[in-house]
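Next up: just one chain, as C-alpha cells, the form predicted on its own.
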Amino acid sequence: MSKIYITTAIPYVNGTPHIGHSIDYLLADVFYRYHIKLGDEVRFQSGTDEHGNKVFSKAKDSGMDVRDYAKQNSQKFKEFISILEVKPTDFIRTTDEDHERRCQEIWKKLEKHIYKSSYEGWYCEGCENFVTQKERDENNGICPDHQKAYQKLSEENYYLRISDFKDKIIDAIESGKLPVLPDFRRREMLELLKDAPDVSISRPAKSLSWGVPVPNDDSQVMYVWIDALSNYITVLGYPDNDISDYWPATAQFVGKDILRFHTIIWPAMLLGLGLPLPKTICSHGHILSNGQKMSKSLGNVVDPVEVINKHGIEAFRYYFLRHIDTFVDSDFTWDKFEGAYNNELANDLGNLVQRLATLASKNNIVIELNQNKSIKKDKEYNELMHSFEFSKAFNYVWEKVQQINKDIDEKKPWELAKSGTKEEVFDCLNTLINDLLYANALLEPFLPGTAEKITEIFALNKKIIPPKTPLFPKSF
C-alpha cells in the first residue's frame, strides 16, 4: 500500500463553477479511484480560490458583503463537485485562518529569497497576472484568454527572486525529476523558464485590499498567486506539520492556461522552503464547442449542470472522460454527446448488460467468479493510468465490452440452451458474464455509478434478476 496525494486546481469565486472546472475534478477523481481500488491510501484536495481583486469587484458589484459573497460561491463549488460524483478529502478555502496564517509563514521562510522594487509595465486583472513588454507586443496589448487589455501599472512591490531557482526548475524538468505532461507542453514551459523574470509577489494594499498581509508590512498584500499555490501544503497542515507522509504531491491537476504558474513559481517557491517537487505535474486542454472557444459573446457556452439534469452524471462523465482527450484541446456538440449516449453507452454496455442478464436468469445461471483476473495483472491498463492517459485507458476497457457483444454473437448461448448440456450453457455465461465482471471493474474509476449497478445486477452467489429499466434508456 502506498500514501498518494492527488491536487486539482482551486477555482476563483468570481463566477459559477463551469465545463473547465469539471476536466479538473474528473481527472483527479479518476485517478483517486483508480488507487483507491489499488488498496493505496490517498488524500484528495480541492477547494476555492477567494481573494484577489476579481472576487472583490465582483462581491461590489453584486452588493454583497466580500466574505459572504465568497462563502456563497465557494458554496456553489462544493455543490458542482458533488454533483459531479467528485469525492475530495480535502477542501480548502484560501479564506480559511488557519491557510492564511500559514501563507504568512510560507512568506517569511522564503524571506531571504524576497525583495522590494519598483515596477512599471503591464498587467492581466482578469489573469491576476502581469506580462512582460514582450508578451504584451505579441498579443497586441490584449489578454488572448479575457479579450481586455493591459494596464500600466506603476507601483512598489516584493518580488520573488526566481533568478534564485530557474536553472534546478530547468533541470529538475528536463531530467524527469518534474514531469510535466504532456511533453509538448513541458516543451513550452522550458521555453518560457528560459527568459522567465523575477516575480512580483504582493500588490500595495492600496490597490489589492482582499488578500493576505504581507508580514510586517501592512502596506502590501499577497499577490493572489502566492497565496493559492501555497493551499498545496497548507491544507496538509505544512508549516506546522510534518507533511512527508503526502508531500511531495503524487499528481497536479491543472489547465494549460495556469501550467506556467505551477512550472515556474510553485517549483521556486518549493526549493525556496526545502520541499520536494511534485512527482507529476498533469496539465489538460480547454473544452471547444463546436470547434470554437466557449464564450458567452458566441452564445456557445455548455452548462455543465444543464447536461447532468438532461441525461445523468454517468452520460457526462462518459462522454468528458473517454471522448474528450485527457491533455489536448477537446470539441463537445450535442450531436456527438448523444451519438456517444445511444450508440456506445446505451447499445455496447447498457444492452450487454441487459442480455446476459435476461440470459443468466432464463438458465438459472449461479456465478462463479473467475480468480486468474486483476487489475494488478493487467499490464497494459496499469500503464496507461500511470501515464495519466485517461482517454486512451477508456478506450481500451471499452473495446473489452466491445469484444464481449462479438462473443456473444459468435457463441449464440441462447442457441446452446436448446442444444447443449447444463454444463455447456454454464460455461458460456459464466465466461461472458465474468469477462463482464472484469471490464466493469476497469471501468469502475471512470463510471463508479454505473460500475455498482452493474456489480449488484450480477452479485455472486445469487440468483441473477433483469434489471426492469435498461441501464440507458435510448431518450434522445
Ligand code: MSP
Second form
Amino acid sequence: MSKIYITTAIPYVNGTPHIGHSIDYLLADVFYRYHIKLGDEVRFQSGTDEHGNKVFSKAKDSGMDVRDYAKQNSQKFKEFISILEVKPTDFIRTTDEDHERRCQEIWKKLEKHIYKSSYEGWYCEGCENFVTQKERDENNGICPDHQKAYQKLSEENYYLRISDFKDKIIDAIESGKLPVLPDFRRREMLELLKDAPDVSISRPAKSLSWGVPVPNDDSQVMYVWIDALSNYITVLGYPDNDISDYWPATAQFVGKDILRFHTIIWPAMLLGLGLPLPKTICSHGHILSNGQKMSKSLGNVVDPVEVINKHGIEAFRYYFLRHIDTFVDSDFTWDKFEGAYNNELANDLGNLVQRLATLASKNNIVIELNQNKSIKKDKEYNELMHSFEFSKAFNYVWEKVQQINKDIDEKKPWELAKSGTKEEVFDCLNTLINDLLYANALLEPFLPGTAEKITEIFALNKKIIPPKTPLFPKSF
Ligand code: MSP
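Could you give the coordinates for the form predicted in complex with the ligand, as opposed to the form predicted on its own above?
Below is the entire complex, every chain and molecule, led by the chain shown above.
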C-alpha cells in the first residue's frame, strides 16, 4: 500500500464551469479510482483560484461584491465536480483564511530569493501573465488565447530569482527526476527554461487589490500565480504541518496552457522551500470543436451540463476519457458523441450485457468464478495507467469488450442450449460472463456507475435477472 497524492489545476472563478474544465477533473479521477482499487491511501485535491484582476473585474461587471461573487462561482465548480462523479478528498478555495496565511509564510520562507525592482512591460489579464516585448510583437499586441490587447505595465514589483534554480530545474527535467508529460511538451518546457527570466511575483496594491497581501509591505499584493500554485501544499497544511506523507505529489494534472507555470515558477518555489519536486506533471491537450477553439463568438460552445442531462454522466465520461486523447487536442462534436454513444456504449457494451444476462437467465446460470485474473497482474493495463496513457488504457479495455462480443458470435451459446449438455452450456456462458466481469474491473476507474451496475447484474451465487431497461437506452 502506498500513499498517493493527486492534484488538479484550480480554475479561476471568473465564470462558470465549461467543458474544458472537465478534463483535469476526469483524468485525476481515473488515476484516483485506479489507486483506490490497488488499495493505496490517496489524497486528491481540487479547488478554486479566486484572486487576481480577472476575477475582480468580472465581479465588478456583474455588480457583485467580489467575495460573494467568488463564493457563488466556487460553489458552481464544486457542484460540477460532483456531477462528473469526481470525488476529491480535499477542496481548497484560495480565499480560505488558512490558505492566505500559509501563503504569507511561504513568501517569508522564500525571501532570500526575492528582490524588488521596477517592471516595464506587458501583461495579459486573461492569462494573468507577464509577457515579453518579443512575445507581444509576435502576437501583434493581442493575446491569441483571449483576443484582448496586452496592457502596458510600469510598476514596482517583487521578483523571484528564477536564476537561483534554473539549472537545477533543467537538470531535474532532463534527468527524469521531474517527469513532464507528454514528451513533446517536456521538450517545449526545456526550451522555455533556457531563457526564463526572473518572474514578477507581486503587483502594487493600487493596481491589484484582490489578492493576498505581501508580508510586511502593505503596498504590494501577491501575484495570483504565487498564491494559486501554493494551494497544492497549503491544502496539506504546509507549513504548519509535516506534509511528507503526501508530498511530493504522485501526479499533478494541468492543461497545456498552464504547464509553463508548473515547470518554471512552481519548481523554483519548491526548491526555494527545500521541498521535493512532484513525481509527475501530466499536461493534457485542449478540447476543440471541429478543430477550432470553442468560443461564444463562433457559437460552438458546448455546455457540459446539457450533455450530461441528456445522455448521462457515464456517456460523458466515456467520450471524454476515450475519445479525447489524454495528451493532445481533440474534438468534441455532437456527431462524434452520438456515434460513440450508439455504436460503442449502447451496442458494444449495453447489448453485450443484455445478451449475456438474458442467456444466463434463460439457462438458469449462477456464476462461479473460473479464473483468478487480477488487475494487479495485467501488465499492459498497469503500464498504460502508470504512464498516464488513459485513453489508450480505455482502448485496451474496450478491445476486451469487443473480443467478448466476437466470442459470443463464434460460440453461439443459444445453439449450444439446444444441442449441448447442461454442463457445456454452463461452461460457455460462465466463461463469457467471467471475461465480462474481468473487463468490468478494468473499466471501473473510467465508468464507475456502469461498472457498479454490471457487477450487480452478474453477482456471484445469485440468479441473474436481465435489466428491464438497457444500460444505454436510445437518447438521440
Ligand atoms: N487558475 C488557473 C490554474 C491555477 S493552478 C494552480 C487557470 N484556470 S483556468 O480556469 O483558466 O483553467 C483551469 C484548467 O482548465 C487548466 O488546466 C486549463 O488548461 C483547463 N482548460 C481550460 N480550457 C480548456 C479546454 N478548452 N480544454 C481542456 N482544458 C482546458 O488556468
